[in-house]
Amino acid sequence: MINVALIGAGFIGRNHFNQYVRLAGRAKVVAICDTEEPRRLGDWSGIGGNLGDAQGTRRDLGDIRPVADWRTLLDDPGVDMVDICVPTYLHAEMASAFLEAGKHVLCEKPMALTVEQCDEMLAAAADAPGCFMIAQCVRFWPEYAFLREVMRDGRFGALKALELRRQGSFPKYSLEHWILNPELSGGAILDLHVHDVDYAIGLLGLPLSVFARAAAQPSGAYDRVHALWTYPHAAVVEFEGFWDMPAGYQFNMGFTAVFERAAMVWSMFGDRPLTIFREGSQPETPAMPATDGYYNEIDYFLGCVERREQPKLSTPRESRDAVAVALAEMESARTGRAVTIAV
């Protein structure tokens, strides 16, 4: 049995928490720690979301041991992974000091808001005894990782053409509105789009060049970006981020993937499954697992753990180049400038 510590129980914490309730044979959480006292006991009436468990309830955590200070966990010996899902400006901290401790550390997206800082859990993993994570549920999301099984065995030929798009409403879910600061976030491109970032380079890896252009809210903060990278192969790769449509609007998430003897479309926002189109043949809507993107990343990652194992299929390192890509993304969107790719 893995004992986990949550660290933060908002929004994506809930979430998170939802999963080790399903895989309570593997793992089971000793611990909650948050600075607000109600999402520590269990109130998560309201703290909303825009996925997954999207609106909050209250819950009986039982014996589940409520924390105020993330320090008082480090050298606790009850503990022995921690699940940090905190405000992204707080991840190298924490991220950095329970690698240090000798704990297993899954931490939330994106890893960091600079390279600097993700360099520097790099570099505290690079010498720590247990397993670190970025959570890229993406790259755990049954559809996506279906794309990614054609793409790996060839069965409908060479890509031409790959769309990534996620798309949603203000964020206007979070404690103290924290998201919508471009320094304590890195707006939508750095907290939204980077999920597509990340799953791309997953998918094709690092791009030549990149050119982005975006729209910028009164502080600064980007809350829409639309990019095409650069590849040597000349496939067509763009991509759609934004969280700036009007309250309501359902959050979407999904892609197109054009390849030399088939198309795969999905969007989560709609009637119709993942559809492969090939000419001369009716459409075909392969099935997909019945779990989410939260639950498969939270079970590879006790794997890796019980194995003591390093992850494979999301690499800390990947998580910190999605970062740079990120971040040149901005620069490009800024300049009005194409940006190489040197990470």
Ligand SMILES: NC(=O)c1ccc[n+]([C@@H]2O[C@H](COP(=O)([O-])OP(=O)(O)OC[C@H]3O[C@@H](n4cnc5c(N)ncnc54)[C@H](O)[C@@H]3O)[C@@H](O)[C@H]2O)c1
The other form holds:
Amino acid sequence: MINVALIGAGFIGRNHFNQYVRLAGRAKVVAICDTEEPRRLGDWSGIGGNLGDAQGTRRDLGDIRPVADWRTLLDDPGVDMVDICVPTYLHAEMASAFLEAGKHVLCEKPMALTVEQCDEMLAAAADAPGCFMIAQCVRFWPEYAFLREVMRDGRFGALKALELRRQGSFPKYSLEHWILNPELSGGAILDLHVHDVDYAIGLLGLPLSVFARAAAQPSGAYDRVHALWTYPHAAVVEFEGFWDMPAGYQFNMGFTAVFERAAMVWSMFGDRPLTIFREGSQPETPAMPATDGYYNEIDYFLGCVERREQPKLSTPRESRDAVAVALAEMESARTGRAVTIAV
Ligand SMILES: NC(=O)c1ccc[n+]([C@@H]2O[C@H](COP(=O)([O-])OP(=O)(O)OC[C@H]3O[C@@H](n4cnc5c(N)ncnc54)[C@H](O)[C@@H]3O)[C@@H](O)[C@H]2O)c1
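For comparison with the form predicted alone, kindly provide the form predicted together with the named molecule.
Then the entire complex follows, led off by the chain already shown.
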């Protein structure tokens, strides 16, 4: 049994808690740390979100220990693993401290706000005994995992074009609106679109260069990005990521992947499930596993901890590169020029 301390009981922390409930028998949440007292005591009724278990409820946490200061968990022998679900600007300090304290660390995306912070985390992980993964849930989402499988086995021939989409309305749910402050969250490019940046790196490797156009709020925070990446194999790779839609616009993610002999299209809230189109045959809708990326990523990380094996499906180095490429897109948007990737 892996004893877990959950740090940050906001939108995503609450979601992760629900996954541990589903995974009871392999892991147990023994402590919940949040600076907000109601939240560490299980009053999650005021917490919203854009996806998954979006609306919170009040929970009876039983014998789970409420913790106000995360530092008190560093030397706690009753904690094997921490799951860091606090705002992004706190990731680097917390993850590094827990790695150095010998804990297994699952930390929410984006890895951090700067490449320097990511490198500090990698340095802390290098000498640490614990497993370490950034929670890039999209890599574990069934439809995206299916696309990766199709790419790897080459059943439809070479990739001609890939378009990744992530779309939403303003995220108004974060505590004190930290997410809307680019200094704390990195704006829509680092907070939202980074999912697709990381996924594309996992699928295709690093691009040679990126070119982006982005739109900003009056505060200067980018809330929309359209990007085009260059690869030596010449596939067209483009992205659309935004959270500037009016309230009520349903969160959506999806992709279009065009291969030599087939095309695959998926939109989370579209009319169709993942559909494969081929000349001469009816569109196919292959069955997908019922579990989502949140469950799958935690299931996978627990497996790594059980086997004492560093994660391979999502490595901290790739998560660091995703931050570097997302920041390069911001530079491209700012300068109007393509940015060469040298990470
Ligand atoms: N994987 C995903 O799909 C996904 C979705 C949403 C958010 N996230 C990421 O998860 C992280 C948290 O986002 P959120 O939407 O849950 O934010 P949130 O504001 O809803 O929750 C953050 C929680 O952390 C707590 N907190 C803040 N400082 C703390 C501290 N020092 N010690 C303990 N608790 C502290 C807050 O009180 C709050 O309850 C961000 O990095 C975000 O990018 C990932």
